[in-house]
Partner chain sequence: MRMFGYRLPGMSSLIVWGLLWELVGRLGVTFFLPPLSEVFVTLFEVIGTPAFLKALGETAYAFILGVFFAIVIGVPTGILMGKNRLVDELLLPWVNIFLSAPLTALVPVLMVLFGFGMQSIIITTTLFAIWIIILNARAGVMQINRSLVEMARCFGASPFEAFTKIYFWAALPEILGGVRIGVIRAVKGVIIGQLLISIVGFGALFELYSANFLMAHFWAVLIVLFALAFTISELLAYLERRVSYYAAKR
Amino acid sequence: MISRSLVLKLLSAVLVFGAWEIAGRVPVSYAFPTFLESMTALVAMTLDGTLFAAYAETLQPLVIGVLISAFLGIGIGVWIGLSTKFEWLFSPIFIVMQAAPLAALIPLLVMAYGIGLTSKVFVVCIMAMPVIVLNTAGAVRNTPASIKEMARSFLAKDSDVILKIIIPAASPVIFSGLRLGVSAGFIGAILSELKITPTGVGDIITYSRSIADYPSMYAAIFSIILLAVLFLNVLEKLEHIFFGGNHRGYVSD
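Output structure of the single chain, in the form predicted on its own:
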């Protein structure tokens, strides 16, 4: 039996793509192709290997940047959540990073690190890391005090309290922050290709726009959205598997 959520998702997709097709046929703009034209271009780029070659370039800084952001972000977030002094010192930095228009920093990164892989990885990191750090810090900071006191009453060491109590209790929220960080990382990867040097999917978008091949341009954009949605759905399933029915809050709740 098809679940209600799946039916609603399919209905939402039909409404969006139907509105896209109608808007393209009206048309709302000469530069706005129909949904069918865009999907035809997407299939053509997939069959001739253009899309696979592009994603081989795009995924490289994305994967490296997300791994660095996850490792450092969770570590820094745990430290901020455990230490008030460390929170006062570093938490404002990540709050500003999350609120500031970080695209303005890209020219500075290019001046410092050139137009290669390093700059693109930095862009992914500065987009993904703040949300991971802040979610992790909030989860650690709000771990119920009762279970920490219970562990200390049984003479648990500080390392045991952190590794066996605080981190497991905060894991669902940390995982949610990681999912949001991956989403921001996708934005950073494409932004770096559009702002630093046109490679990968960003190159398809830039080149298609320059020659007025708008179906291919929209097809490339659609492929980015589709890949991001699929990846985030996989992470959401993993979150549900790992944390079961308690995946919306703390394990200790």
Given for the second form:
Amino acid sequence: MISRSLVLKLLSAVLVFGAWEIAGRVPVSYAFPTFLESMTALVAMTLDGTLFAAYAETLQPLVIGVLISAFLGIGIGVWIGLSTKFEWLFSPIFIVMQAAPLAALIPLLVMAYGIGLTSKVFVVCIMAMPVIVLNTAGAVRNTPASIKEMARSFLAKDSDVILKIIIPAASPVIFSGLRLGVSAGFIGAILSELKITPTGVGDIITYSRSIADYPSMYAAIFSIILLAVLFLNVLEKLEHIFFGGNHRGYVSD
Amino acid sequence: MAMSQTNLASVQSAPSVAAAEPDVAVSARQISKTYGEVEALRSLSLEFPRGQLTSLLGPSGCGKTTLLKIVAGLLEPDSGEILVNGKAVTGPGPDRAFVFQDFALLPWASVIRNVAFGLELRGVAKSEREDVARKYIGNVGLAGFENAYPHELSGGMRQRVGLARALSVDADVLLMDEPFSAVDEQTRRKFQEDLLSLVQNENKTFIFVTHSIEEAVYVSDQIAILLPRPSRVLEVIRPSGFRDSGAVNIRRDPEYLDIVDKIWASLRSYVE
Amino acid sequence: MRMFGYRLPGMSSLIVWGLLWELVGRLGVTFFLPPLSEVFVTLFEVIGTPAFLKALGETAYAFILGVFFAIVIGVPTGILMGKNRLVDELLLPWVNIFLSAPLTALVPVLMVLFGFGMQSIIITTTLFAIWIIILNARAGVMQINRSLVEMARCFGASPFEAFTKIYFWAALPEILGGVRIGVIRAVKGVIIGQLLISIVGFGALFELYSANFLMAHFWAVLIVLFALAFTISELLAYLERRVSYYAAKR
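Taking the form predicted on its own as the starting point, write out the structure of the form predicted in complex with the partner chain.
Following is the full complex, with the preceding chain placed first.
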């Protein structure tokens, strides 16, 4: 017996892809290929290896940028969460960064660092870092007072309180901050490939658009969205596996 | 500082209990504490006899939890001092253990790690502290739940974990901050009965904060009634007649009922 | 943070950073960072120019329309999903996908479908904002206290009355929360759209400034943009706090 939710998910996918296919067959626009054409193009690109080569290039700035953002972001976030002085000094910057359209910095970055990898890594970093920092700081600051008090009453040193209470208590929120950071990093990575220089998947999109090979263009876009969504879903699953108990843990019903 | 010692012991049993002046484990001397504008405690003095359970009873806002946290060393008094076994308290110490109202369990740690957490912080080796923890987990009736996580337990079981954690560090003084207020009525009754035997079997001094008159009279050797605005000790009551009549008979004892009535009579005008 | 007994306001450290910026700019460490004072002077010069006003007008137009469509489509969709299980199960996977998908990748599609103009930017803005608005409206409806709905039915409310008098208001704090996040995303969306379709609004302005190495101009426009974005997000946060007074009491 297949579950209702799985059936509905499949039905929902069939409906959407079916609508895509029909809209492509009508066609609603000369630049709107059918679902099957796009998927054929996707398979072709996968088989001849273009797609793998493209991703090897696209993922480079993404991975480097996200790693840098994670290390710096969590470090700064923990510090902001622990020290009111540091919070006063640094949190406004990240709050403004979070609300502001940082993409506008891209032309400047290109002027300063050229059109190479450095600029792209920077774009990923400025997109991914604020949410990581703010989530970490918030989680550290909001560690339940009662378990910190408990640790102190059982003679915990300051280092014990940080390592055994605050960090574990904050880690679910830190992790979800990382997930949001990766999500923003994807936006940054693609934006930089479309805006700075067409490389990797951005190159496939731009090139196939210029020669009006729309199925390939849609296939490339489909694949990057699919990749991002799958990867973020895996992260979310990991979050449930690692921290599943935590969400209900604090309530004292 | 008005502090009267009322002994309501019935005539027959009076000599055996009231005869020896009990040895004092913890004493609070002229404790004052204000939070900004709010005066939580004003020059409060109180003594806690060794091996007995003393309740701090009073309406909300009378500073009973503040006093307990000062004894624990979690809060600093503005003036006055706490002596535990004759030594002044400057912060949390190994001679005191705390049981929290909201249990304060680590949600990411198993029952056994939670119970052993106090020993872990003291640097006791893993196998050794887990042996101790296992023993107390059994004592509080949670054997078999060593590897469960707090969210898998009921409220009552979680507080048993909190209790086992406090017992496992083997402190002289156990500080309990409304430990049964977050569990249901039937579990609370069971806890109260268990607490009676705990006081009898463990040679520890208990300081127990509660807002339930019945609970205070049921479990206590000594009840300090605290009043708010300004915070002070109204009186200290030492029920003695029904202590030995067995856990199930206490609630039928005339003295028990008299004390409950008397305390309510003196508190009712302070309850808004 | 306190200093000499006074509580320093939350954002006051930005002054420190501003001074640091001025200092670095005056030292001439890098060509890309002119002194802050120079940027401000430029800002007041730029702010009245037709080019700037045109960019601002175009951006505001795209932004307001984009947000408008996101709310008008998003809120009812979300409420419907919260009320109807079948609709919810059919739509939720897609909402979740687009919530976290890198929507920048869709901009090229919009460009070939809707041209290199305003329309594509408006749709980009809507696409950035709508998913979180749907999701929050849905969550708002799903958390409504059942007894509130039953109360309305007991007193004879029609389905339409139940919708306008109960569902909408009971879900309002969540809906507003979603709109606030949606609007912040929309600001990013409208800028990203303009950068990729760089012939209108600030996108065009940025191209012009960077092509001519007008650093002070560039920073001046950035500051205006950031300040506007921040003001909008704070304003909505304030509104949300005003409404959430009753959310706390449920």
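If you're wondering where the values come from, they're calculated on a predicted model, not measured in any experiment. Numbering follows the first chain given and starts at 1. Note that the rigid core is defined as the largest set of C-alphas that superpose within 1.5 Å between two forms.
- If you fit the rigid core between the two forms, you'll see the Cα of residue 225 move by less than 2 angstroms.
- Residue 56: CA moves less than 2 Å between the two forms after rigid-core fitting.
- The rigid-core alignment places the CA of residue 27 2 Å or more apart between the two forms.
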